[in-house]
Every structure is written in structure tokens, then in C-alpha cells.
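Heads up, the chain below is alone and in the form predicted alone; it's given as C-alpha cells.
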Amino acid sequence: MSEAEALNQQLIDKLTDAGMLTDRWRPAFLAMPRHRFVPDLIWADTDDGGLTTRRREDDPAAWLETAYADEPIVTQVDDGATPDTGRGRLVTSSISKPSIVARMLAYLQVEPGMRVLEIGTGTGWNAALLAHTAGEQNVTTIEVDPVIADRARKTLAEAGITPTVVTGDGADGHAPGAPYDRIIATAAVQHIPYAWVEQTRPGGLILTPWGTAYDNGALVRLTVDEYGTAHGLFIDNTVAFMWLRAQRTPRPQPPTDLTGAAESSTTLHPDAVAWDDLDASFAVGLRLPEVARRFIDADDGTDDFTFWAFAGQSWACVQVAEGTTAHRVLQYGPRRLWEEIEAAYRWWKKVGQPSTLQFGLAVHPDRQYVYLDSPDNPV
């Protein structure tokens, strides 16, 4: 046995101890070794926030271990823009974590001989165990990015299975494979395109990380009806994908002058709001979805840190000093945005604190909203 098969071999049987790899899947991990798709150049966070380049002619036995660590690789930043020899600031493609790929499969619930069609094919490596399991000529998968799209054909076909690759845009989906009985996307939507729905046959599932400008993190699980509609519960909260490009969120910076904004003070700690509870961050975000936040360490080495919210002409920023209750809060516009995250916070805390797979999304040919425990009950 290669040091590769070992590997694939040890994370394999990591996942399936774990519960995350059902039996189904096991054959497919076999036969499609997460190293094939990972390419020789690869992306890493630098100490300053920012990526650099890890070449596998390097560090051969480094790049090996990374290919089969359970942690998301990258592979293009800056929607391939930066070069191999610069500084990266944003992921704009990886391979996703392994037991993710292995929970999110679970949860497509593919039989063999299933129409499949993928949205986001990055490195080809969740395309091949698809086709592995469904059949090659069962499943397409559409990549908006032709440098990658075309990567992933010459991985694919080197790895003796070939699926359709479409070069396109995946909010379109792809309407000459359609009816399909699953859609599964590995980039998030804060919006479904209605496309999947009218692509899916009725009784077909879609499943899509979601999520909202404050908060993504959801995975939910849609089932198409006969009228055009899909409803379908969150399955999840633990997963965090990049956004679909045509859904991609603001990235605002903090303003450099505090001029002109409102103080005040809050006991309400933002990690209580945005990043404790995953449930919370959640609930905050379907009440205002619109809303961007971020967090910024003190660099003077203490735990200090600022939160701060976005939303339009809006800002707010909370001052987090260590040690202590009371938070100095700044803000600013025609908004006060951290009262509006305060009052999301009590909402979810009035109605019982439910959790994120209590809530589920609604999708119509003119509407799409998510619900509280029943379709009847929109948020």
C-alpha cells in the first residue's frame, strides 16, 4: 500500500468511526483518493491575514498530509487575479473539508442511476464520488470559472471518470440535463434560483448551503412538489462555503472616522449575538439579513477586540475591553444598527430560543421566505 492509499485509508476510516461516512459512500472515497483533485499549488493564511502559495514539489510529504488533513484546501484566491508568486486576500475556490463532503452526500440521499447536477465543480473531487455512486453519465456539474472548469475536466478524465462539465454560470443551472432528481450546490445562496426548481423533477431534492450577509453557516434540504414550489428544512449550522458569485456579499471596511456617531453602552456581549450560539447568529441573521459584521483584534496583545455591523450609510461598532461587563457602543447613519441586532436577539430569545433546524425556507416562483416550524409561520 502507497503512503497515498494509507492516508485515504486512515480518513476514511476516521469518517466512518465518526458516523460521518455511510456505507454507500465508502466506495467511492476508495476510488476517487482526495489527492488526485487536489492541485500541486495550493493556497495558506499567512501571520498577516493574507494567502501565499505551498508548492508540492516543495514539500512532497507536506502537500500529502494537507491532501487528506479534514480541513478545506484552498486553490484560487482573488478569482485567480494574484498571481502564484503574490499576496492573496480573498478565496475565491477550495476543496472542501472531507467529512463535510462526506455529511453533505449523506444528506443528498443519491441512489445509483440518479440525475445529479452539481453547482460549483472546483477541484472535480465531489463530482467524481457523485458519478462514482450515481453514474458518470448521470451527473453534470456547471463551473462558473473556465480556468477551473477546464482543470477539472483534465482531473476528471485522468481519474478514469467523467462526468458532463459545463462551463456557466450555476445559478442558471443547466436546463438540457434537466429533470434532475438531486441538485446540490457547494457554494452558499441567500437567494434560491428559482432555475433549480424548474430543473428538479417533482418529489426531487435540492440541497444548498444558505445563508445571509450576517450569518452563513446553514446547510437546508428542499423537496420540489408538483406546483412549482420547494419547501424543506435547515439540516445544519456548522457548515461555511463561499458564496455563489452573483450572490456574494459586501466586504465593507471600517471607517477611519468615529465623527458624528451616537455612544452609548450595552451589557449584551456581541459573542452572544455572533458567535457562542450558532443558533442565535442564525436567528439574528433572518431578521436582518442585510446586515455585514466583522470582528477585529486588538493589536497590542490582550483579547480586546471590536464587533462591528455593517448596512449601508450604517455603522455600529461595539468595544469589548477585557474584564469587563459594560461595552462601549459607536454608531452611526440613519440606522442604529446594534439596537436593531439587540432586538433580533431578544426576538429569538422570546420565542423559545428555537433552534436552526426548527426553521425552514419556502421557495415560490414569486416569493421565497423562511419559516418557524411550519410553512404557516414565516419569520
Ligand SMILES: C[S@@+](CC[C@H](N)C(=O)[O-])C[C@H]1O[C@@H](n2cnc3c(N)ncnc32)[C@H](O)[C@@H]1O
Contents of the next structure:
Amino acid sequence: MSEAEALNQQLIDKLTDAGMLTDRWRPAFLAMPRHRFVPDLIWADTDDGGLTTRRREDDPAAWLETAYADEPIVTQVDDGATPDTGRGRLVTSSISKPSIVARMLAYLQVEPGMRVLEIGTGTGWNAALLAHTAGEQNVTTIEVDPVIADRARKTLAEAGITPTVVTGDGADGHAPGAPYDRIIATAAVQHIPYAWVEQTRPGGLILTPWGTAYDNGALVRLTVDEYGTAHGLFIDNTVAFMWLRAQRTPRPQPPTDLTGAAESSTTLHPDAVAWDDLDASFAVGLRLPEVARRFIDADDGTDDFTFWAFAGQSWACVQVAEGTTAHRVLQYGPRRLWEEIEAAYRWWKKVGQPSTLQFGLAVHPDRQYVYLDSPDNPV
Ligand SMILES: C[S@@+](CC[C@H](N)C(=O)[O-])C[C@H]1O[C@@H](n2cnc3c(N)ncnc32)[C@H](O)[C@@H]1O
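How about the form predicted together with the named molecule, since we already have the form predicted alone?
Time for the whole complex; same chain goes first.
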């Protein structure tokens, strides 16, 4: 057994033992080993929050180990605009974390012979797994970036499996191959493109990462009905996918000039609304979907930090000093964003602190909304 085969077997055993890799998908993981899809040049985090390249030829053993770690691997930054010698800022393509790939495939409930559309080809690994199980002639995958799409086509051919790779905007789906039994997105959305509903047969499933500017970590699984609508529950809240290109959220920088802000204080710790509890963070995001937020650590060696929230011209910050219970709040602009966040958090407490899995999403041709427990109870 080669080193790569041994590492793949270890990964498969680990995911199987954890209950994430099912009998349905184990043969695909065995036949389509991950390292065959990982590019020779990958990107890794630097200490100061950027990304720099790692080359397979510089340390083949480390590259192989990375390929079989249960971690995502960044394969493109800044839409390909940053040279290999530069420092990347924004992750724009990656090969997903194996345990998340396995869980999503299980959620998708694919049977051999089903027609499947994947949005976000990336390296082609997930498309290869789908094609191995559903049949290569039944799988279509769409990638918006032509360089990435071309590489995936080549990698898939080398791996001996040839699903259809379309270069284009996955938000449009791929009508020539419709209707699909399953659509899976591997990039996150805030709004479900209605083309996905139109191109799924009644009874078919759409699985996609879903988020808000405030919180991006959920997966929703929708069933399409014969009336052209789709609805279903959120089924996970532990994933973190990059956005579909047209649905990226801004990442505002904190202002350098704090003059003019209204000052107050709060005893609600920002961790409660955005860190400690994934369900709380998800729920606050539902009430304030357009509010972006960031934590910024103090650079003085203490555990002090500032929580920032931004929306349009408005911003708010909460300055948290180690060991204190009352925190200074600054709010600026037409909205009082921290007060809105506190109110959203109070709402979530008042309705019984529901889990993310109690919420669902309804998609109609002209509107989509999140509901709690039942579609007739919109949030
Ligand atoms: C997390 S990666 C996908 C991982 C991939 N499934 C794999 O197995 O390697 C997300 C991909 O979605 C692509 N993407 C982003 N927006 C897209 C869009 N509108 N249409 C199609 N692909 C898109 C990105 O370029 C990126 O390659």
C-alpha cells in the first residue's frame, strides 16, 4: 500500500468511526482519493491573517499529509489576481473539509442513477465522488472561474471519471440538463436562486450552505413541490463556505475616527450574541441579515477585544476589557446597531432559544422567507 493509500484509508476509517461516512459513500472515497484533486500549489494562513503559497515540490510529505488532514485547503485567493509570490487576502476557492463533504453527501440522499447538479466545481473532488455514486453521465458541475473549471476538467479526466463540467454562473443552474433529482451547492447563498427550484423535479432536493452577513454557517435542505415552491429545514449549523460570487458580503474596516458616536454601556457580552452559541448567532442573523460583524483582538497582549457591527452608514462597537462585566458601547449613524443586536438576542431568548434546526426556509417564485417550526410562522 502506498503512503497516499494508507493515509486515505486512515481518513476513511476516521470518518466512518465518527458516523460521518456512510456505506453508500465509502467506495467513492476509496476510488477517488483526495490527493489526486489537490493542486501542487496551495495556500496557507500566515500568522498575520494573510495567505502565502506552499508548493508540493518543496515538501512532498507535508503536502500529502495536508491532503489527508480533515481540513479545507485553499486552492485560489483573490479570484486568481494575486501572483504565487504574493500575499493572498480573500479565499476564493478551496477543496472542502472531508468530514463536511461526507456529511453533505449523506444529507443529499443520492441513489445510483439520480441526476445531480453541483454548483461550485472547485477542484472537482466532490463532483468525482458524486459521479462515482450516481454515474458520471448523470452529474453536471458548474464553476464560475474558467481557470478553475479547466483544471477540474483535466483532473477529473486523469482520475478516469468525466462528469459534465460547465463554465458559468451556477446561480443560473444548467437548464439543458434539467430536471435534476438533486442540486448541491458548495458555495453559500443568502438567497436561493429560483433557477435551482425550477430545475429540480417535484420531490427533488436542494442542499446548500446558507447564511447572512451576520452569520454564515448553516446548511438548508429544501424539497421542491409540484407548485414551483420549495421548503425545508436547516439541518446543520457548523459549516463555513465561501459565498457564491455574486452574493459575497462586504467586510468593512472599523473606522479610525470615533468622534460623533453615541456612548453607552452594556452588560451583555458580545460572545453571547456572536460566538458562544451557534444558535444564538444564527437567530440574530435572521433578524439582522444585512449587519456584518467582526471581533478584533487588542494588540497589547491582553485578552481585551472589540466587537464591531456594520450596516450602511451605521456602525457600533463594544469594547470588552478582561475581567469586567460592563462594556463600553459606541454607536454611530442612523441605526443603533448594538441595540438592534441586543433586541434580536432578546427575541431569540423569548421564543425559547430555538435551535437552528427548528428553523426552515420557504422559497416561492417571488419571495423567500425563514420560518420557525412551520411555514405559517415566518420569522
Ligand atoms: C468551496 S469551493 C468548492 C469545492 C469543490 N466542490 C471541491 O470539491 O473542490 C467553492 C467554489 O465555488 C465557486 N463559485 C463561486 N461562485 C460561483 C458561481 N456563481 N457559480 C459557480 N461556481 C461558483 C468558486 O469559484 C469555488 O471554486
